[in-house]
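A lone chain, given as structure tokens: the form predicted alone.
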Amino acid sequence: MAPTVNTPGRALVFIGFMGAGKSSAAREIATVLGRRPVDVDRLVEQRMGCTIEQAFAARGEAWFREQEERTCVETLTAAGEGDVISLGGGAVQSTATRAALARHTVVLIDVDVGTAWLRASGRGRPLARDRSAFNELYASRESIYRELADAIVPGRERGTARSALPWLRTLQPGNRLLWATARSGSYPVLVGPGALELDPWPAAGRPFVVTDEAVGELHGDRLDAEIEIAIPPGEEYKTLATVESIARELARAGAAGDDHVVALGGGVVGDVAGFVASSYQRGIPVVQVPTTLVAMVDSAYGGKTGVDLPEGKNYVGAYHQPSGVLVDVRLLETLPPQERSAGCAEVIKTALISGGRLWERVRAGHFDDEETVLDCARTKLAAVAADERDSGRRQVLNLGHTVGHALETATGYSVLRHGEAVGLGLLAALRLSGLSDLRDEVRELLVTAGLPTRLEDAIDVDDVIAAQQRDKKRRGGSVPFVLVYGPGDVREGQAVDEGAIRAAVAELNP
């Protein structure tokens, strides 16, 4: 696909906290393009006639917002194609300001409240000398910047934002971008109506569509394929047969390491088309197009790839980054209702983990519209980031699934689908870490949602507790387990007594 310029008139427009690192992101970017940036907080410097620091002191806030104001709608108004700007962290906080931004292309680099502090603190900021406020405001304006953004770029580390200039250049009004990294590697995750089309393609050569019967039937012609590889539907497909299988048929079509794979569909697919990815001519690129709730929030995004035994769920895999994550929801609108709920118990199982917004939004009934999957997409990411290899952080992504794969293994794969065992696995999590009332709430989202709060049919204890001890996660004799202590406060790595382990498993029977 031939690369695109931004829509005419278009900004680059860094945003984010003091300390995110917008004004050394606009630097880079104006580099690579030969331009100079602007920074605004020299514009209102130059216009006060002294720093910032010295305009709190001798005049107060008050007064340089409205110097700040002035100065931010001027450069926005008078900017166009090309331009690399950054503002300052409170600068958005002006309607006026807000307004001057609707035709560009705002960029969010994004920062924990801890790095923004370490970076802040201690350098003359008049906003960043107390600890306890400094969080409070840094609470009070995260969602004014999510809002805005019309991408989101960690900040953590220098240099990521000129890695995703390709397709910030080329990002149209409507779409949204996260920038999703791993110490593997890096790739764009786009967000909205324009998703398939993405420009740049985030892979090199001939693409060659892996999808199930199903979604083939109704969405295989969205995509460009070399050719398309359709498997049955369901997690009794999801082994090292169907593995096999692809591969095989890439083969016969010539598929060379120069090649990538799609995978278009739900969680079975992306998985065993990553998978396949992983080890076909000892690893070709994937780009992930997902089709279902649960993949659209979880499963699209990480690298984990595998597929199941019988012996247990997900028991041969590797870890493989996509090169990129493509997410229409309106693909949702030919989802079966049943497999729409089932995607539901994972995102309220993120937004227990995140908190804060995302939860609030769940609570209020909102599963599966544009805004819960991007920011359940942010939530997974920053925990990819943190940990890739699962060996830390990331572990808390395994809420409910401790006892949700037991319960999948158990039955043979074969009597709940994935969501389904992952928000009973919610409940009994909930029964372990000893909070009744949250368990009850999650249990009316369960409902609200669609899904089952118990077993259909009686299932064997003892069965589920062997199942469970065969995770793969087991470590030095123990599978630990991910508890939650409140709505964003989730730990990996907790004891748990098996016999509490027992009464929580034959709470979910009938």
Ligand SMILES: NC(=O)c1ccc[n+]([C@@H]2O[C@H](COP(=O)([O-])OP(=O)(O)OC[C@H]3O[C@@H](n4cnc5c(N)ncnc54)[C@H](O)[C@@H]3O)[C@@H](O)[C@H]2O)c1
Second form
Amino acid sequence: MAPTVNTPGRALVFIGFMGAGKSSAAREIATVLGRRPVDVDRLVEQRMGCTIEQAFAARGEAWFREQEERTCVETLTAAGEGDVISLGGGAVQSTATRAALARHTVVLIDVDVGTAWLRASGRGRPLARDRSAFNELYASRESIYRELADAIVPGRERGTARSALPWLRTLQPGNRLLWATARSGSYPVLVGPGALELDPWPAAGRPFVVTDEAVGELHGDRLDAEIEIAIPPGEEYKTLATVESIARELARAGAAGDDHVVALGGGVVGDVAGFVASSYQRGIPVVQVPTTLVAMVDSAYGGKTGVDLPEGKNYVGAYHQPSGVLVDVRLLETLPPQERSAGCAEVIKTALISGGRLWERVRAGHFDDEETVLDCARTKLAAVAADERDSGRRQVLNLGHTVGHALETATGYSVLRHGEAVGLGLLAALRLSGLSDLRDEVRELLVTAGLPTRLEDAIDVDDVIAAQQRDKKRRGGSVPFVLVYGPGDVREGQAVDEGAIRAAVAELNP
Ligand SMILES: NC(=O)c1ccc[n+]([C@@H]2O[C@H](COP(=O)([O-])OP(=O)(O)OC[C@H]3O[C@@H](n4cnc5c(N)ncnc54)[C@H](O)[C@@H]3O)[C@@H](O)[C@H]2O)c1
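Got the form predicted alone; could you also share the form predicted together with the ligand?
Full assembly next; the chain just shown is listed first.
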């Protein structure tokens, strides 16, 4: 059934690759809204008087695409507020359909190519018969979906789209929503100029802002807070002593179990405030508002919180997923250049993990715009969704961190910024991966980003190896090395011998 003709407002339109679960998501949402979903594939079949497979066989793909385009454009032109529509996987290849989508809220139901193949193949679908053609089709459409999407919702489980609905309905043009999922909970990530006014607000009760003195001074007034607790800036303050001081301030201010913390700052604030929230009165929600590039592309998502001990980085901590992450890249305008550079290391790391569109953007020098931030967040969230507790796939996010963390620990956390250490760690990981051309390219990217490619003062390789061994023990003795086989092909759990690690670290010395 076609939606109401000429209804004003924005419909929710679900797009995505075959097998993503667009029709199920649309049905789920329509049920909640008390509407009938419009499945454009079924509408085209009704109009053609045959199935899509029969149309492909009898008249060819081009003819089918014409029928599909006409139906999409008519449906989208007539659709408005409250309508719920799902499009066929290939419909977005039409320019006219893309233009008709512009006035609606477009929701990409995200699926990885392996899962899509498992779901779509062997069912007579004409474009899901040959695996390599299927992979190529996926790669060719990926950017189109991503560019059209106002919201990205993982297509993994039933109920996911329904939990995102309150934020899908209120999403304002110019802002983008990523729906983050993990075993222990799902939450909205809003990226855009309206992010700090997320509606509905993702946590109940009163907001207690934790920030650092520099960020509080610059951006504290962006949030309407019950109280603002400002810690001194810097990794040196990512300690248990800071946790105690924040918890005591919360207690003195009367923060209760039904209130929440808002972490406004870089990775240090996010990690410390998140850890306080995980344990204050046995756990209260935390909303992350990242203000550095490191935090916007990495640390604000995924729920790892914690503090350092002199014996090891991030040695005391907890998993505590945020209730929401609000990202306004305009906050980066005040970030000192060295801090921006430090963030670029995490961006390069994430681009190597992701490959595809993000890698191409980063190679072209787009380190810190909204598109890159969004793609990095999406890459990280996909790894967290697959493995919240870091026992498998999530470990790819440690690319460059095994040596990077050891360098930070061995230099007492006061010589290298986290991002600078990660940049050096990436060079070590690429050396261990045996990819010299890619290592050269990454070295050039680090230079462009203003990052060091060698240590300023020589470091004792034994100290780095000892720090790395402690890191390994913390992970239960497993070998956590992450190696690169190519952009987009990064594998965790790779065995590497100590001699090779020593050589890779020694190479970082001046
Ligand atoms: N939890 C995770 O998953 C995760 C991931 C990556 C990194 N981290 C942690 O993140 C930390 C590093 O984070 P970081 O690089 O954001 O450092 P940071 O939090 O120390 O911030 C860097 C500096 O920038 C200043 N600053 C922040 N935002 C600003 C702004 N908008 N304008 C002006 N100044 C601003 C801060 O005051 C600080 O001096 C490390 O402790 C690292 O271990 C955690």
